[in-house]
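As a starting point, one isolated chain is supplied in structure tokens, in the form predicted alone.
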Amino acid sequence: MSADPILWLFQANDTAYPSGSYAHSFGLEELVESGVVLTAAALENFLVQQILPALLTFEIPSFARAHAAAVAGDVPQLAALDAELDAWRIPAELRDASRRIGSQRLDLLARLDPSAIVTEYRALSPRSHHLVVTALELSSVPLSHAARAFAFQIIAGLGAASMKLIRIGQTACQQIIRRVLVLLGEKIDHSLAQPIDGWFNPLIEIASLRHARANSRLFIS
């Protein structure tokens, strides 16, 4: 995806690519019945609160060390970086939602760039996690961009799933999200700096365990 990766950036992050995680909330839907998230104004809470640390703090700096891995080329390394998140994420759904959505980012980036390195790494770890394949699938774009790109999808997956769970509109839930991007903005190049502290975060731990057990829910995980 060496042709134009700044093009490649943009089918990648489209909200019409193909990744699986519109039937995943992340724990949100489990937060919602519970009486945590019920407004914008919560929802916002959530995001800067909970979301954007773990970001700063774990994802932004994993993502980085993968970044790096993929474009040295260095599939062993890749594969070590999936193991440890593992061991990260405990919930169980958390981990498949991970490995769904990025499974699926594999497949399709394996059809669209049969390049040697996504196809030695398919053939090491199909089920991997989504942070390990963007990575993977965003190499030939700066880092600085790649990881931006990869936020992103955190923060819009999460919006465009409380438009399903919550009483909130279009415009107020872009303009959550524009807020949180504003913030991101201002820390994510110190943070791709950082080694990961990593970040405990009971609420969504919690929520997706209790998820798991619901007896009727809208979302996958």
Given for the second form:
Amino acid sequence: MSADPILWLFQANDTAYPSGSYAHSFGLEELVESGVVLTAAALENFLVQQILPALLTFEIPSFARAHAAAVAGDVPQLAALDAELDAWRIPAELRDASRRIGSQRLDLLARLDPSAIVTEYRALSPRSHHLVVTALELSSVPLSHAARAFAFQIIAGLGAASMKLIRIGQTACQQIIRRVLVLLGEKIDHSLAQPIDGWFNPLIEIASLRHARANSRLFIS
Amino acid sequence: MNTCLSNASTGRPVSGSSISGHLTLRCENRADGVPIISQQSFRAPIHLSKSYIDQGQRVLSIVNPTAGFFDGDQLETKIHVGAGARLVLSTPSASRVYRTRSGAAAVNAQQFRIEEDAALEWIPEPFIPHAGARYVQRTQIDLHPGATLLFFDWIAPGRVAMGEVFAYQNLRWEFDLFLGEALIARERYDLTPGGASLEALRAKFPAAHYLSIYASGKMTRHWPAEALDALTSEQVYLGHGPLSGGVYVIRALCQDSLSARKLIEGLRVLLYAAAEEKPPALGRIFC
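Switching from the form predicted alone: structure of the form predicted together with the partner chain?
Okay, now the whole complex, with that chain kicking things off.
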């Protein structure tokens, strides 16, 4: 795409961009239901102690790999990483949430920027993971910016979900997001150069597994 | 055989008393359909008990005569269950890893291969990391799509009765599950007290025991979802769900060892009942 990559970054990361992520809490709804995250302080602790480390050890290094493949036009590598992400995401609901958001973004990308690599990749893997599609989407943007945009989507998405789940106002939520992003910003460049590793989080896994079987729920995940 | 786990050594000097042992085991069906141990080779820190048949399965206990892993110890385990054979592997007591004195980790690399129509149950007693322990466990399972698996992992917080709760130095866990050629579950994590890595364990219970169970084949044909849901209680936080290819996962955090043991006993009964079978006796005090 010949458009200004930074302006494209703003568009693709705008809350009005129809990714469908507003419908997901990624396990947070069950953690609220089970009493683990009930307050603003608990939310911040959850983001700092559980979400941020997983982003830095797994998601960001994986994103760097996907972005490199997208820049190189390496569709088989993108597809291989996409398949591997299924194995890393143990709860079915987290796999499905990632693929729902990814496929929605990929469909839109195919309409906005039907480049050869987008068309080829979509034909190969139409229900792709959010991480891989975002890397493809932002392949014209420098990795450091693109990775920050992806990480922001994760943090902001959980912040938005939290306002529907716990008693927290917009200002308090933005203050928490701001502090989490400061921590993220201090570490993300180091993380970009690290090999992909996992992060121990049985709590989110169990929450997501339980959420999939909940009798009533607000969010898809 | 799929190969994905890293083989990097710990890179640290070890004490002169460290042990490099192995266990190689093959279980196959005899001509009359009885599962037998057709090949076995082991060396300290591993010893094998005499095996027996119960509920049509070969049951075998793996004994650690040195009472646990010390720094620098290395164990390489290769378990192969041939087509149609049924094997249950257990341990008579908890697996322990002791405080490292040299700074080196004990390393336990284990590979399981389960062929068509074969069945493996892996149900060790809890893994108890002592204060100051360093340990690496690498597990790879190659599961035929037509095989049955029931695989338990139980990580205790430490010697709780001695006041050791998450007092180890570092645990490194690597796990790959292949269904045929497809990687369907991958786990990599470090547990290091003092950082955020134990936050998810502590958030629900201050001295949580962690259980991870993978099940496939006969165990999942009539998945007892409602009965599993009902196992969550004040002492247990449990979730379960499908991976791909008919493989299921169960994760649980338990308040203490008693609730963890009770849960495992209940899960065995439930999952074997779902397979319309009875669980083989493990020949130990519990279960």
